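The chain below stands alone, shown as structure tokens; this is the form predicted alone.
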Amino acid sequence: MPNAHVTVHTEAGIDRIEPELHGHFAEHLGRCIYDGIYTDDSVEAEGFREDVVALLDDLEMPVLRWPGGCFADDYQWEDGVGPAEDRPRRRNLFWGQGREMIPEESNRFGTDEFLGLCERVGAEPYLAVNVGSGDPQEATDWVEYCNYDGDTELADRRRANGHEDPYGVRYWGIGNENWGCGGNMGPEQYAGEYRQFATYIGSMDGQMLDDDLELIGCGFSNHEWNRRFMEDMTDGIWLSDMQMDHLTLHHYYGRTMSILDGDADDYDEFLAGALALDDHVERIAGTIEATASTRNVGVIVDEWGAWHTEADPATGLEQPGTVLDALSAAAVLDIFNDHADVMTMSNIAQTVNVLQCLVETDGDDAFKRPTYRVYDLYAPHKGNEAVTTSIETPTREVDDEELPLVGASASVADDGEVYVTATNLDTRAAHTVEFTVEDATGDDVDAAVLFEGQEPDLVVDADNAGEFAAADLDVSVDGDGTVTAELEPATVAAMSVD
């Protein structure tokens, strides 16, 4: 007997699911860049770890954010261009390299290496400029180096460094966490900094470029800070004249939980923390609507994911990759689908080896983590029209709130195919879920499931990584087209319905 019901309202469209909602983030931190994406002593051409690049290419990531993170606001981009032997070795003020977290940066991986990686894997680059310790000239010079096709010293320098054509970088973040490691700024102070940087960067767009830059403001999970920032930004007519195309926030969860020592109650609290992102997206979108109603400013969550006690700064923020973390990622991606009308991008932290990475390296091995499998399973949503779902689900009380034990989202492709994803967030029990897709006959249903028979704290390694792949999900279809499936504890499912 079903104890949860999901109804997909195929005619109740939300908006297009931008592929960039499945974006990623790489920072000069621990083993994300060096011994992750790139390695100093690699025998491969260009110094890339080709095994990692191949996995990232297969992922079809739409956008990749770099160089930070806190690292961005103490990074001088010119240190990382030109012949590698001529690049200065600098401090890494906030993090460090390797598991030893040596607070130094070799600059062997710089702008051209990053943008070359994006070209190889087909990702749009998203660059975060240095607002905390930099200045508008440095940021504008970076835009010119990357994007200008004329006859200036910076454009010629790019050509001399091996890239004749402009890179055409579209996304430019004006700082990172400027309320914190990016300068400990108040909202009005950051608004002034944003206006100054955007004046110079924005003036390039249309004067030297082709009106294709998208500028990204740094928001906060403190929504009063966001309100004050946006009110200062929209005082007068400035915002209508200059660019701010997106506003960000960051959301980490699980900071007090050991993924190896947690129990079922801890898992519930952790998953409730992931679902709290739904409220944050609604609140920052509400702030934008209230203060910038005449301008289309999208919401970006450009850092998010699980951060457990195992992720110690002293060891490069590495933590085990588990089923539970992947389950939380699925729940968050469902949230993003439901907010497709306001959300324009997200970037899970981080791409390789750090925090809730999708790829892990161990010596000569590189392998997919369970969260990678979730991104694969959810990929058909990209570019579809998100549609409304109604969910009837059992709940469990967690810290005076009700944790829904079954979640879902759905989308419709251009050819009419409906794609539904669902999560059993209950790590203790299975739930039988009945799916009703309006106007569907159920004649052609394909279903898959992740993590059946696997414990929430099961850790991936090079030897067992293949065991986390999706399997076929058994479903039954009634005469009226209703689809029923039993979802085992801590599983993620997907089905396509014509």
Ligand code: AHR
Second form
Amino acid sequence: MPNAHVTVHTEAGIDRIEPELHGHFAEHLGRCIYDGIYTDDSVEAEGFREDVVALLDDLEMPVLRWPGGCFADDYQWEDGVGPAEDRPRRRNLFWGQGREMIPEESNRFGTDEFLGLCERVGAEPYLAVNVGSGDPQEATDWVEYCNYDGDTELADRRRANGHEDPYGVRYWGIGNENWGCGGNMGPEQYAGEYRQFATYIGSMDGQMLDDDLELIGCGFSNHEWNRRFMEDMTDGIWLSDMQMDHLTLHHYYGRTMSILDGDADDYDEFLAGALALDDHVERIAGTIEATASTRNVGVIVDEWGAWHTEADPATGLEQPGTVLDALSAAAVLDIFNDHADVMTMSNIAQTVNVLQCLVETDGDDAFKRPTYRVYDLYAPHKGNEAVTTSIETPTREVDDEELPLVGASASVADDGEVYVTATNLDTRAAHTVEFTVEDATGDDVDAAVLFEGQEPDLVVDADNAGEFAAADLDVSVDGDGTVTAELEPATVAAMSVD
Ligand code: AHR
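Given the form predicted alone above, I would also like to look at the protein as it appears in the form predicted in complex with this ligand.
Shown next: the complete complex, the earlier chain at its head.
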């Protein structure tokens, strides 16, 4: 007998699921860039790690944010362009001093390497400018170097560095965590800085070849801070004059939990922490609605994911890649689908080797982490219309709140096919879930599952990475489009239903 029920209201559209909701983030931190995306940080470096680039290409990343993170908050972009042997070596202020892994920054990987990577893997670049220690001129010059097609010194420098055509970088983040490593600013101070940077960067809009810049403000998971920032930003101006297209927040969870020593109670708390993102998205969207309702400012979660006690700064924030983390990613992607009406992008932290990465390298090996499998399974949602689901699920009390043990989201493709994803967040027990897809016949159902029979703390490595691939999921289908499936503990399922 089913003990959970998911109804997919195929006529109750939410909005298009922007492909950018499946975006990524790479920072000069630990082995994300060097020994991750790029071979190493020496002048003689061979270049890209082709094994990693091939995995990223297959992932079909819609957008990639770079160079940080806190690294962006004192990054001088001109250090990283031109002949490798002329690039200055700098301390890596936030992720270098006293750290064992990649303690300094050689600038071997810079703007042209990053934008070259984006071209190779088909990702849109998202650059975060240095507001913390930088100035608006430096940031505006970066936009000109990347995007200008005229006869200026900066455009010519790009050409001399091997890229004749402008890159056409659309997404520009005005800082990173400006309430913290980006300058420890109060909301009104950041609003002033934002306006100043946006005045100059925004003026480049329209002067760029075939370009339409989208400027991104840095919000916070402290919603009072966001309210004050947005009130200051919108005070006494026409909203059409406000140069902001998106507002961000970051959400990390599991920070007090060891992924290797945790137990089932810890897993519940960890998953509740992941689901807290739902409330954060609603609250930041509410602030935008209250202060800038006519401006159409989208919500971006441009850093998120599992961050465990194993992720020590001294070892470059590396932590084991597990089924539990991947399960949390699936639950979060379901949340993003449900908020397709307000969300414009997300960027999981980080792409390679750091935190909840999707790709890990180990010597000459590069392999997919379980979270990569979730992104593959959820890929058919990209570009679909998200639709509403109603979920009846057993729950478990966690810190005076009820953790829903079964989650789901759904979308409808242009050709009418319905795509449903679901999680069993219960690491202790299986649940039998009945899916009712309104208006479906159930004539054609394809179902797949991830992580069946695997322990939540099972760690991926080069030898077992293949074992995390999706398998067929047994389902029973009634004539009226009702599909029933047993979801084993800590599993992720997906089905297409006609
Ligand atoms: O992703 C690691 C760090 O987390 C980033 O540098 C920073 O923005 C955040 O605090």
